[in-house]
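Next up is one chain by itself, shown in structure tokens, the form predicted alone.
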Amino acid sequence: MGSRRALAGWGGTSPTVATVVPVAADDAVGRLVAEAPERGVLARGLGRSYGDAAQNAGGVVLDVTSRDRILRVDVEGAEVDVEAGASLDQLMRLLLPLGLFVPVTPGTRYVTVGGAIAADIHGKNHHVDGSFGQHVTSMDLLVGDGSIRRLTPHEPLFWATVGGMGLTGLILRATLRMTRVESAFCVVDTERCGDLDDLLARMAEGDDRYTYSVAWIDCLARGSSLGRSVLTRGWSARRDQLPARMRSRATEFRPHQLAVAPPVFPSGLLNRTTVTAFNEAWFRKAPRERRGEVQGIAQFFHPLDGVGEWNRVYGPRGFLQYQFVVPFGAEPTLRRCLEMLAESGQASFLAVLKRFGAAGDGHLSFPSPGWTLALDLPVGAATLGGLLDRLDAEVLAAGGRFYLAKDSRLPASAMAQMYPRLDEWRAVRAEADPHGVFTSDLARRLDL
């Protein structure tokens, strides 16, 4: 039996109410999808989708975190069975300390191999290694009459669920391929960037020499120092590259929390005034030039980790994550958005930006070659959703597209534009799942 609950993603906005039920067994889940309410079903993990991905207002949502086991370590061939439910942070864990990490990770650890595969995340190697999506090479998918099926990279079904927001069936497992590491830290370079130009210039000029690599952007800075930004490359860690001191512990991974943010911040915390201050202050806070410092996995991946609940910070009426890429060559509409976020005043507490490689294969995935900038915006100013249909209209116009996993406001006019394989994807998600089972608010708001 279920309990109805109100859900909203990690940005905090838009709640609505489901019946949620924990499930376990395959055959259990089996049956609540075969006797599927008219409001469908969806799986649901952690809740680190920003918006309404993992919602479903008046049907049943499936909470999936107790099928978190991991079945099958491979390390001699880098490779690992897992259930779904399990999370990144799980299998740093358990394999870091063997010699294997995880092909791909966002920004944080706090998140299920089914929601990393139906979200296909990316991370700061995008450049290098692609998408989560390109790393698995098989899955069990529960389909909408409630059979299994297993999916390989050769199946179109495999590349409509990568990426297919949960859309497609419910992932029970994967198989993954691991990265080889010989430590659980990277060997990171900063520098200081002045302008976009600059910013821009040192990416395309050098990404290609680091494994990983984001930049912390300014917003709020405006004229010449537009984009001002701090760059972070590095690659992971040989042992040999450690001080003497570290070598012993090089594999250890036992990442903690310092603080757990109260619910007792206002909305409004995060203004203008606030972020500009400290704006500056990291600015000025990062070296101008760092070379071979050594950081452990959990610094350089996910400093936010460090503080459990941070979203809180954004107060009651929450944030918006907007995260959007434009190919390489619109350079000038990111500065074009980068005037308009300067000038609005909206604050942007997160702000980064990375180079995307080549697009991978799934049909809804989100990843394509260009500039990808990501933004935290608090919600509540009453001037938010003008200044968002301006940059909507500004990046579609350049042929840039949104990332559904963090998107909560997109109309559904502007799918078609920014997915140009989105009838494909209809197609094959029809056959799998014929009366719509699997179905989300987002879904819903998007004509999915």
Contents of the next structure:
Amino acid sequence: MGSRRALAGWGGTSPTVATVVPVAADDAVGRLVAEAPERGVLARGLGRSYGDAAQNAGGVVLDVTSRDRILRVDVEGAEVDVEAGASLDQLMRLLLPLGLFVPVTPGTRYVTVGGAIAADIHGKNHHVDGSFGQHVTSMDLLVGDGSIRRLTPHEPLFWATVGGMGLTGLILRATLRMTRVESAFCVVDTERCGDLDDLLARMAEGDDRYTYSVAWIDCLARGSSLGRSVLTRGWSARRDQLPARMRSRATEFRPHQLAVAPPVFPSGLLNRTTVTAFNEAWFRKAPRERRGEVQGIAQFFHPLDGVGEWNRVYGPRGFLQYQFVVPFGAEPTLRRCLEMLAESGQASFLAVLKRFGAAGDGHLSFPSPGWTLALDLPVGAATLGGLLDRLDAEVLAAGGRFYLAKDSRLPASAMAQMYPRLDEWRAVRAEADPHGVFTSDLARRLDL
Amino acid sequence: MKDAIGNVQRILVLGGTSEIALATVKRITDGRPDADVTLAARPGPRRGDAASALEGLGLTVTEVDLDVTDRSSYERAIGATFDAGRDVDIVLIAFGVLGEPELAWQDLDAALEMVQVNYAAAVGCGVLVAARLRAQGHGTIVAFSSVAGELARRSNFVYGSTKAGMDAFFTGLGDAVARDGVEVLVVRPGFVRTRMTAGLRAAPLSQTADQVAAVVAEGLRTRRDRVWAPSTMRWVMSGLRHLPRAVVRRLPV
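Could you output the structure for the form predicted in complex with the partner chain, given that the previous block was the form predicted alone?
Shown next: the complete complex, the earlier chain at its head.
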């Protein structure tokens, strides 16, 4: 029924072997969970978490991607019921023509609704709309004994599951509040920022006028150019903002993949030299300032989805993503982290900076008010571990935290410090899954 | 669980008083000295000293009795370690005896003791540990072989023959368990100046336990299946293996 195979996160760094079982009907899922072996069970969607969150070494991993039906669409009420294996890509393709857009989208459309809830993902609109879990009005959760619970935001288990990394149970279905849009396009303003102060000032001053905002930072720029970046912000385009020729197909959404990366790239291709050249070219090509450009949703939100399996470019040794948030007021920490990174010469391809808004209610939800920085780093240099351990210390000392969906290397000791509601989460989880049937490599690493 | 950088949470050392193994543990935990380490060895002051030294670095140490001439002893040590606590990320197979080379090929007891410790027990532990790591779905075995196993030399060929056997076993084991998420690193050191070789004349390219440990740590980080310490030993031994036996016999190695 299942096959034993190696599973890794999107970063490809620490593969482990599990029994992978594709699942369809609810009762089959319930049976598999009730009969879980000693090393437990875990749901896996499209495998876009970077580290070990969707792995369960020696145990069972339920592949839920065939549970992808859209069960009900209420266009008037802007609400949908979906199976948790449905992807955001599917939702966009089917619902944008009806004028409905997902409430939150990360940098890729290839995540499942279940994964989006379990990681409580955020997007460019966090500062105004919050994280994904805040747009879920109910969900069905299959818990440790195989029974199904319907949860609403009034229940603690709901908020233990939002951001709970799949450890409270298996999300079967969810009801989502969608965002009404007039088109599948965005109106985008682009600005180049010469340094970090310039960037932070512009974001602090202007972000609230935009629905979507993010900056791409050149992490190799040092000295007076430290933090030089390109800030792109925008809104969903109204029909009357589109050029006349586009208005008749304003809500069409048919993005296509330009290419698929073959598995032939050596580790080390993305090194300091190549990444410096890329970052320079990319910074220069951005307009100094451009207002009101119309961009498609795929171009604005998911540029990397244009290349399938792009993680292969990092080669067989893989890469990790390092994402933290530090509270407002900790700007000196942010600066010090950028300085440490630039000085180390660790080649980070396009780091992303975003200003978070208010936190949600998830016990282990990552977003909290402040500045979040995310960077991709190739694994390889012997000095990388030490550098990141030093960055961890800076972030934790400033009251910051790390995003579990990206993490692949934090020690268990960091967990309680980052997530003060950890004990509350543990208590709720223990009630839903007293025998710890749901577990993962991330849970083992972080003692969750 | 081992993380993306190669930081580990738990290490089992079979042969827990081996200087090379202890240097290896220090080296692979030096970035984050917060791992659990189980030292399986004969009880006594040497094991106690080893445990204190590691505890002094911040590691949490558990001592377990191990007598590798007794099958039930190593079955118990491995079983107890895997049955409790976190997953074991790395197992070091680090026990061995150098023996008295001239006695070892002329005295039956001496010969069989060396075979039992260096080969039979290593294979036995390898079988048990591999089964546990496969069930776990991840883990790495580091098997300390020797360049002596690559070429039978007049001076220590019984030792060499036992290392040749265990080397072949762990090399093949690495292939057998690769699809189960388990990795095997076979380490082939040359002459290492340790307690085990005290009093012997150091061979060319001799090194310290720390130097071997650095090679092992780098091999783990880059996920190699074999390493030589020092790395030049690989080419030296390769060359020696191709010499006529009549020449090898006369070499002062």
